[in-house]
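Given next, in structure tokens, is a single chain: the form predicted alone.
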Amino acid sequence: MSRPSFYARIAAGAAFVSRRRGLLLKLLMLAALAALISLPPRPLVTVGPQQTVSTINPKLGVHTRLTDEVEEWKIKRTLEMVRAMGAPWIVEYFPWAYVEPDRPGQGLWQHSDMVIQHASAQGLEVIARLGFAPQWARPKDTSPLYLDEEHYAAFGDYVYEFVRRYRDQVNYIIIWNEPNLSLEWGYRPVDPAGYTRMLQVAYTRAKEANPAVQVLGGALAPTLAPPGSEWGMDDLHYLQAMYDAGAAPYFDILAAHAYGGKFAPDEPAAPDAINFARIELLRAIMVANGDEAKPIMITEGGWNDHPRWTRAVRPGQRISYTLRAFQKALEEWPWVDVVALWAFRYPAPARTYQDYFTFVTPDFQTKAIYLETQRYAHGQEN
């Protein structure tokens, strides 16, 4: 019998390898199927039952940053932990571009609905931050934080629809964020008069949808930027420029940011310093402009405990400063309604100093700042 030809041997070998590969593929598929079957079923996430917040400080709040949290169980778990910590207030971001990414009136409300329904079920009061322009509402190659006056009316329509949709669930809205910083104004020179015109449009449309909704203006970043700076405008000067532009009738509450830097919350306010008490200087400007009846809500703020960031404090200092800040607002600042600190939790690690602003890790591990705030809010001795 003749020996198989060279090509026949090659063909036989290839067939053998193919059979082995097919068997291996089948084994891998069976293993994957077995692993999938062995996984516990994904929990069914339901809204409720209705909860209430227990706290000794009704001004205590946090910025929850659920904007980019995808999974519903994580949204619910985050808000449960906020309630359990003793914070009755949250600030949450509801970007315009997420609801109307491609055209006006698109109405992709599913994520917003999810967050607001779970927040309401946990007994939390939502302060909704509105902004972030879709591509169709701004010039090509501009930042989503860029909005020209041509599209103020379109933004006003979004504000109207948001307020109308959540009329019975959201009582507070913030118009834009940190417009006194060039970055947040779309990498343009800041323009307090232009922001005031945006605020007027948004305020008017919000009140058309719900006359009782409270509109927060400003959301000002504390900065010592000198006159003419390309980076922004001193928040004290910006607020006065807003009043000069006629902003007073178009906001019910001033939103302001109060970061402490390396200073304790009782460090005295000064025009040339950024500290937690700087908020008192904003209040003085409101009073000087006849607006003393309006409150302030601190919608961002706090301290950072990164071990190597030059503006950070030690972890123990962060805890004592935070608790003192909550108590200071309660005891000394009757004109401050909320102290909502940045930030409760991020959906994923930032892997920068920003991670050291949080109260809870992305995988829901509580930090010491969370546990001590919880003890404080529940009236336990620290």
Second form
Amino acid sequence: MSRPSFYARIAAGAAFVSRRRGLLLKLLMLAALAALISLPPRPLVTVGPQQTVSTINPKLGVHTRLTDEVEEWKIKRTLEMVRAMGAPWIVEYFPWAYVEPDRPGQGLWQHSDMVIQHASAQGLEVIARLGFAPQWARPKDTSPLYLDEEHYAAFGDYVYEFVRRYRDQVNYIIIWNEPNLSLEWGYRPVDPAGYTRMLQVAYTRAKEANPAVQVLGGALAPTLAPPGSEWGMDDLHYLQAMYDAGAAPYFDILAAHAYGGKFAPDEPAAPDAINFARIELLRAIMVANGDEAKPIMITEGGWNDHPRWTRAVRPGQRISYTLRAFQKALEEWPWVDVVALWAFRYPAPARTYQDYFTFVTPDFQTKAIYLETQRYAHGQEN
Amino acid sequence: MPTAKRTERRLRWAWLALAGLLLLAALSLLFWRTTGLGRDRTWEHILAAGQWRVGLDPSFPPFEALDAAGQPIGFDVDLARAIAATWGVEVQFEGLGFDGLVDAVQTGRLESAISALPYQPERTQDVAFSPAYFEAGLVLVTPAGDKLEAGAAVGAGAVGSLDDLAGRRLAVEWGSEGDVQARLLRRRFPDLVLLPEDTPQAALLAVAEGQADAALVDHISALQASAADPRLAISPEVIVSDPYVIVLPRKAPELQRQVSTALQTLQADGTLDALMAHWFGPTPTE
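So the form predicted alone is up there; where is the form predicted in complex with its partner chain?
Every component of the complex follows; first up is the chain already shown.
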């Protein structure tokens, strides 16, 4: 075998160096690509600068429906529109089962964080509605609205964690929703004493986490259910039964639902009528039980303008009743702190009469009720 | 291997694959037919029973209501009977709240629902929808003497379409969808004067009495008012569409086809127009 010539060896060496340089270049490019990929993505939606709500009525509020809203820009847009309407208060639902779906202390807070950060940035005061039991906290084949007393402590832990986590941002929490309806009490006979025990556990744990947090109890559905009804209990009877069970020390504010049905907000309250002024009867029960110092917050309510629903009013009536309701609370009900009406916007159309409770369509089209409320809140004459 | 031989071998494999596919298709068809998986059992049941089970919420006249004897009457009732007549069957009506009608069709409790129901794109995975049989959306109503074809040039005082609204007085029902659209229109025509009224009837009366140049209202109110008042005419352009459709089971392809065919037939032979005239009066745009 003949030896390669000197020049051939030089050429082979140069080729080797060239191949290595090419390999090095490729490796460098790969490393740069890997570094680019591993960089955290730039956020598509930012919280933005701190805003404030401009309004002539500091009691004005809405119940938002962001629980099932996935996209952050939609959450932000919704809350921007609430602020722009002139409502400083929102009620929002933070289901326990969404945060701890599989086990206690699981802590999936991402969605709650997102909602509360954006609400705070828009200058909105959040009233957080807590409830909705995860599967692990209730028997098989029960609804998420079922919670037996054995698991009140677990619910109390969730309340504690929620209040602790948001102690600088959330000052109001509602414990459960409409417990005077069988449907909302896990399809069981309603139980004011049982709800009072739940309230006691939740209140105690909430105050442990943040003594300043205000706990709202009740959130009763206005209903004329007769005694012994399988569907529920008259809200007036239920509230008295709560007091009888010793609920007074375990809530700071009564949450009330005030739906007007077909009646104007000035329609007088009566025990056999469901109308907006029915909360005056709840107030009377509070006073009779020595609880007159506690305020009421309306955390659901309003009018519906569906063309076919039997309990709906005309769109123009809905506007005038709604504005009058805000003004009535401001002028005549010093014991009402908030009027948060149902519901600002749904993530998707319900395609039922429920769509006609909203102020804004799922695709953010403002309804006339939104524009008129905005005009009212900014002190503009109609 | 020689090229010719290789080509011959490839051809043989191709033929074998084709034959296999054909055999598979034939077996699938046989399976489909013998197991009944491809049958429309809803349609077969309607024909066998001689009855079509249709749901409605009889609380929305003139589409559906109950007469003094408690029997359903209305445009939708007559439409269901007219469709059934083309198949030689009767209609069995079932009353149900309108919010539950689509679910009742989805679960098989009803074979169809005809109850002034709008098209619901979110439910197309649950049920099927017929072609529209009625347009309930927003229309412009103008004084009858000023009626023009859409888009035509207009003289003073005449409104034929949205393009003619600059500087005009437009009556709407306060808070309604017509009101929302009118407020949007004002961005396009800043000099458009809005006249909000408490009801669509009041908005239409404002047009009839010359206080407004046009009204933007739902088609049902427009039809009812213009049939009763010859001073009003409906512009043919639909401003915002809201079609009413028949809700049908998703797995009933033959019933869906038969309903579509029946609607086409009733449109072609004038039955739909006759129903409109009967329940709303003569259509003033014609």
